[in-house]
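Given next, in structure tokens, is a single chain: the form predicted on its own.
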Amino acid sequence: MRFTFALAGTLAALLTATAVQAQDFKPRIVRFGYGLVDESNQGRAVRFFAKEVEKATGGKMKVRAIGNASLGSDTQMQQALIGGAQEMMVGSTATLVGIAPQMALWDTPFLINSAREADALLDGPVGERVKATLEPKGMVGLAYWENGFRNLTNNKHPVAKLEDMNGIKLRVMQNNVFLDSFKALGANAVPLPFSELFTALETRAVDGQENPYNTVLSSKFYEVQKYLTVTNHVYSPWIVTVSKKWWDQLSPAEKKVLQDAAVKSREFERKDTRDEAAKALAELKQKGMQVNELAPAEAGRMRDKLTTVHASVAVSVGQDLWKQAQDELAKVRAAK
């Protein structure tokens, strides 16, 4: 008899816990916008995130993955998040600089030399500190994903030395660090949303652009670009963000599900992106792009041209944050 009562009590406790858990998740549709095409590393990671969220909430929270910049450019989606008109997005940290100046740290040319350094910086105290600057502005950062090391493409000629940059009309992100960097290197830097880039390249409104191999491939830039120079001039992260107005309406359990899914999808996305990058370069060569690698001496000449940009970034993000980032990178490099 005692066993029967104990079993009944256990079942009652389980049913109560299940009922409480069910109450923690309201039926919700989450619009998760992104800029790249559906069959890109960005698209795959958003779909992975969506599955994790639906599985964790028993289908009560459903994530709609909306790619191809269908909800607007990164800057338009950011404003939609701030206003509460959209729930989530993933996009470049570079387009957030106007909202949170500390994000300019990630735009610093030749700051990060390897994926190992990037992970340590982004997932450590420096990355958390930068991410936290979004919340007072109306957005909540959940996790950094990888865009990758950026490289240069153009239609004029191969870029083998610093002087080859002269006069190239180069699309850059709508961000002062990128504008100042490429102007310092001699290019005619033109700020333009990513959603307008393919057409601008196709119509020769601009000569070239700079993005990781994966994006060059998934966006079919090889159809409208001839030369690719391996420069690895900037390590470029993406960041998964949520509307703070919407976030504040969620239960602690719902917030935890989204945060956990963002971290799981970060691990999936980084592996996917890195696996794809090597294949993407080989495929771009097969597609007919002429590829050359910038010599270390020429990369050094470019770095020397950008000392004023580095100093400007240090001022805009704050000397304390700049020093913390340099110290963290020194630790990672010393631990090799």
Contents of the next structure:
Amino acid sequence: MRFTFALAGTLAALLTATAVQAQDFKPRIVRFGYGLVDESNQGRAVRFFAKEVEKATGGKMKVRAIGNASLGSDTQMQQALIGGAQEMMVGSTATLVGIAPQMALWDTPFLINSAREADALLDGPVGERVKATLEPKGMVGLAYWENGFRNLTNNKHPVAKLEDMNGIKLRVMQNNVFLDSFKALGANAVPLPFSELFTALETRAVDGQENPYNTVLSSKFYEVQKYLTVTNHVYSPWIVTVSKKWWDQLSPAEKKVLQDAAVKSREFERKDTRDEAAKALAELKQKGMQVNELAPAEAGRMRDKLTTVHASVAVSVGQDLWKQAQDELAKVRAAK
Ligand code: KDG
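Given the form predicted on its own, state the structure of the form predicted in complex with 2-keto-3-deoxygluconate.
The next block holds the full complex; its first chain is the one shown before.
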């Protein structure tokens, strides 16, 4: 008899919860745009997010994962979110610097030296502080995902020493820190949207580019790039953002579902990205890329050149934020 009552109680609670769920959610279509191909770490994470949202809203909120920059480049999608013409996107923090200058912190060469440091900094008070600068500009940041450590590819010659960078026309993300960094290395830095990169490499409009192994693999850059130099010169995050115009129309329950799904997909995405990165370099070699590591002395010379931009980043993001980031990193490094 007691078992029957207990079962009835559980069933009633479940039905109530479902009933509350249905009441809290309106039928909504969420266009979630991204720039990489569907079969990439970025695409897999967006689809994971979509499933989580549909599960949590009983199918009321449907997320359309739209990749390949079909909704536009990162900067075009950012404007669509601000205008309320698109609900969500994930893209590079580097292309957000024109909207929120403090995002340039994440472009700093050799700021972050490990995944542990990245997660601690991005998911802690510094990451939150930078993310919050988006809201007054019309975008709400939900979570940072991992793009990864960036490495150099080109079609001219292997880059084994600093001087080998001279004269290489190198595509960089549209942001002054990347422009200044690669000019400091002696390259001819050319800012281009990611959506135009493959064609620019294929037509030799540019000689090279820099991106994590995962992107070099999923975007098939190995088809149009011969040389890969392991530099790990900067850790690049992506950030999941929502149109504030649309966000402000949502109920607290709907906002919580999106926030929770963004954090859950962050854990999925980081694991997927790191698992794939561990295998990607071997795959790129199998695809015919000639891979070289820099000798320590040469890596040191490049690092010395690249860290000359640190002072200008500190000015553009603000000395207070710069110091907070350095202090946070010192704490992570001390807590072995
Ligand atoms: O849309 C793809 C971009 O957000 C991201 O991959 C940025 O790393 C990037 C690049 O090189 O543009």
